[in-house]
Every structure is written in structure tokens, then in C-alpha cells.
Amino acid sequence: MGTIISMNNINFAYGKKEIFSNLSLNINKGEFVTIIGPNGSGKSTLIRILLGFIKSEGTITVNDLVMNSKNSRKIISKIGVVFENPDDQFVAETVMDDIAFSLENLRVKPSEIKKKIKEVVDYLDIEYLLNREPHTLSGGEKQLVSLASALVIDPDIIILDEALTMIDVDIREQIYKILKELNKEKNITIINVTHDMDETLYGDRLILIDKGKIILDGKTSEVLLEEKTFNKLGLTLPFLAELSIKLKYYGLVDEMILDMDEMVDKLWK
């Protein structure tokens, strides 16, 4: 499992306000990474730097290509991105045309475009939206369509930047299960940027950022043991993480358990 994203010695400031100073971060192919942090921590800015939307000092390499004006188009063509505000990503008059837009830019054959759209809308169960105009959709529906547009290009990397905030909790849980399947079955690298601690349960690696610095970075089940660090930043651990810590203290479990079914089985025994 080699490195798919490498950010080295990133420096960036808004005017005189320093955001990042010599920040370095490597992400391996096939990882499901959650980047968490309080508002204003710099996590969304980091993603925009990674995508080349914001210029910074330092070196960024994606899929063995250095991010620069020559390579940026090729790099972005293999990254599916979903931002918090889906309205910024709509370009066509219907949902179908919008999902097809990226494929048309990649000069995919019309017959193949239809096939790929069917696959992704069936996967997300949004076929009923195809003939709708984007402006008539609810916020959650818009985010689902944006996710479909990101997935339809068969990306090597999916980046979610507060991307599912408007989707009902139950549907959001199903979407994350789908993303985990894609992560495991197709070895797609997923980066989920969020301020919602419950979303950390879906990723394998957890990175905590505050004031432009990486505070914690490691396996999710290990990073979540640092309860005091999260609380200090005003972040409350997910229920299963808090429960695991308490049960571990009393010797009822040996490790962090972040799956409800696994927790029930452990306690039932």
C-alpha cells in the first residue's frame, strides 16, 4: 500500500495570519481517513490547497504527479470531490445531465456514460431524481447528486468536505456503509473532512487538526482514546468511544470497540 497523496512542508497564510507552517501529511492508497477539528482549524483550507484551488508554498504529489499547472487537470480527473454547498457544483439543467457532465469532459462514449450513470444512481438509490432540475431538490438530495457526480468518474480518491450534513441521519449511515464498501472492494482512497465526531467511526485513520497543526494522527480506535485532547478542543467523543473507555477502565473490554453489533456481542458474552 503505497503513498497516493504527499503534502510536504506546506506554508500558507491569509494576509498576515499564518494558517500552516511546514505542515507535512502523507496518505496511503486505500486508506479511509477522517480529518476532524473545530471550526476554523484549517481542515477545509488544507483540502483546497491539496486540490490546487489555493496556492501555497511546499510540494504536493498525487498519484506520483506533482501538483502544478501542467498536471493539475490530470490529477483532478481522478479525484471525486463533494463540498458542503452542492449548489456550487451544479452546471446543468437536469440531474442526469449534471452527473454526465464530468464524463463528457473526459470524452467517455455516450453508451458508456448511460451505463455508468445507471450504476451510480442504482448504488445510491436516486434514480427518481434523474429528470429533476437541481434547483428543485432539497439540500440532502443535492448532496446525494453531488456524491453521484463524484463517484461516476471511477475516482482513485474521494474527498468529502462536510459533504453529507444535509442528509437525514439514517440515509447518511447507509451512504457511509456504501463508501466503506467502495473503499474495501475498489481500494478507493477516501478523505472525509468533518466537525461531526460521530463520523469518525467510519474511517480507519483519524487526524485531528487545530490551528493549522496536526495534533493527533493514527488508527481511529487508538486516537479516540485521547479523550482529554478532544474535550479540550470542545469535541465530544462518539457514544461508542466513550462507552469503550469506561468499560475498558472496569476491565470489561480489552480495546476500543466502535461497532454497535460488535459491542453488543462482546457484552452479551
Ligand SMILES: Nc1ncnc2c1ncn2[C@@H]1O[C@H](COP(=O)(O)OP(=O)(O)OP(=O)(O)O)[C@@H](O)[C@H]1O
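Just so you know, these numbers come straight off a predicted model, no measurement behind them. C-alpha atoms forming the largest set that superposes within 1.5 Å between two forms make up the rigid core. Residue numbers count along the first chain shown, from 1. What changes on going to the form predicted in complex with the ligand:
The rigid-core alignment places the CA of R73 less than 2 Å apart between these two forms. A movement of the C-alpha atom of L130 falling short of 2 angstroms is seen between these two forms when the two forms are aligned on their rigid core. Comparing the forms between these two forms on their rigid core, the Cα displacement of E185 stays under 2 Å.
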The other form holds:
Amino acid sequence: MGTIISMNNINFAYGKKEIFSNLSLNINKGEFVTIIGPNGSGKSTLIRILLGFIKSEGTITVNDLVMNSKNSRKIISKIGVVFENPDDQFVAETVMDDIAFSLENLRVKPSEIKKKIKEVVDYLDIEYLLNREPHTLSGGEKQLVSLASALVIDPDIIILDEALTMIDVDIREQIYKILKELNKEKNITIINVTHDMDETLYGDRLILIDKGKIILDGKTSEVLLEEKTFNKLGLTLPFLAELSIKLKYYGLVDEMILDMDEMVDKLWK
Ligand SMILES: Nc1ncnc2c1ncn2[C@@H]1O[C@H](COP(=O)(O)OP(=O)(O)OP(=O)(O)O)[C@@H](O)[C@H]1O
Ligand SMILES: [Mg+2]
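Having seen the form predicted alone, could you give me the form predicted in complex with the ligand?
Once more the chain from above appears, this time first in line as the rest of the complex follows.
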């Protein structure tokens, strides 16, 4: 499991407003990372820096390529990104053309584009959306289409920036199941950025950012034990994490259990 993303000594300010000072972060290939932090803590800025959309001091290496004007296209061609507001990303009249767009940009042959789209659309089960106008879709459908556009390029990394926060729990769960599968079966590195604590349950590693600094970083089940640190920032632990801490206190479980079925199983026995 080698390093796929390495950000070293990142310094960045919007004008005089300093956001990062000597921030360093490594992400390994195949990790499923959640980056959590209160509003305004710098999460989206970090992603924009990582994607080369804004320039910072320091070095960024992705897939052994140093981020610079020469490499940025190549780097981005292997990163699928899903943002909170997909409307900003839709460019075509139909869902089909929209998903095709990123491949056309990469100069993929039309016959190959058709094949790829079919593959992804079958996988996500969204054939029925192909002829729709993107702007007429529901929030959840829009995010499924954005995910399709992210997947069709065969990404090594998928980044979601608050992409699942505003959608129905049902579609959210469905997308998380897909992300987990992509992570486990295709070894795609997943970075999910959110300020919603319930979303921390899905990743294996959890990074807490506040005011541009990494406060906590480690295995999700261990990081969530730091309840006080989260509460100080106005973040409340997900129900299962809180329950685990209480049960642990009474010796009923010996570690954090973040899966409902697993929890029921444990308590039942
Ligand atoms: N283009 C900009 N110019 C000036 N300041 C900005 C700009 N974009 C963001 N900021 C400020 O930088 C800080 C970090 O913003 P950022 O969007 O990275 O936070 P975030 O953690 O993604 O927040 P949220 O959870 O609300 O999405 C905030 O104080 C924000 O107001
Ligand atoms: Mg943000």
C-alpha cells in the first residue's frame, strides 16, 4: 500500500487571510478517508489545492507525479470529483452527453466512449436517466450522474466534497455502498469531505481539520473516541459511536462498533 497523494508543507492564504501554514498530509493507495471539519475550516480549499485549481506554496505529488503546470492535466485525468452542487458541473443537454464529455476531453474514441458509458451506467443502474436533461433531475439522481462522470474516466482516486450531505438518506446509502465496493474491489482511493458527522461512519480513516490544521488523524474507530475534541468544535458523534463509548464504559463492548448489524449482533450474544 504505497503513497498515492503526498502534500508537503502547504502554505496558503486568500489575500491576507491565512488558511494553511505548513500543512502536510499523506494518503495511501486504496484508503477510504473522511475529512471532517466545521464550516470554513479549509476543507474545500485543501481539495482545490490538491487538484491544482489554486496555487499554494509547498509540494504536491499524486501517483508519483509532481503537481505543476506540465503534469496537472495528467494528474487530474485520473481523479474523479463530485461536488456539492452538481449543476455547476453539468455541461451538456442530456445525461448521456454529459457523461461522455470528460471522455471526449481525454480524446477517447467514440466507439470506446459508448462502451465505457454503458459499463458505468449498468454498474450504477441509471440507464433510465440517459436521455434526461441534467438540470431536471432530483438531487440524488444528479449525484448519481456526477458519480458516473467521475467513474467513466477509470479514476485511481474519487474525491467527494460535501457531495452527499444534501441528498436523501436512501440514495446516500446506495452511493456509499457503491463507493465501498469500488474501494474494496477496484482499490480506488476515496476521499470524502464533509461537515456531517454521520458520514464519518463510512470511511476507514478519519481526519479532523479545524482552522486549517489537522487536529486528529487515524483509524475512524479510534479517532471517534475523542468525543470531547469533536464536541468542542460543535460536532456531535454519530449515534453508534456515542453508544459504543457508553457501552465500552460499562464493559459491554471492548471497541467501537460502527455498524448497526454488528452492534445488534454483539449485544444479542
Ligand atoms: N475565494 C475565496 N476568497 C476568500 N476567502 C475564501 C475563499 N474561499 C474560501 N474562503 C474562506 O476560506 C476559509 C476556508 O474555506 P473553505 O471553503 O475551504 O472551508 P470548508 O471547510 O470547505 O467549509 P464548508 O464546510 O462550509 O464547505 C473560509 O473562512 C472561507 O470564508
Ligand atoms: Mg467546503
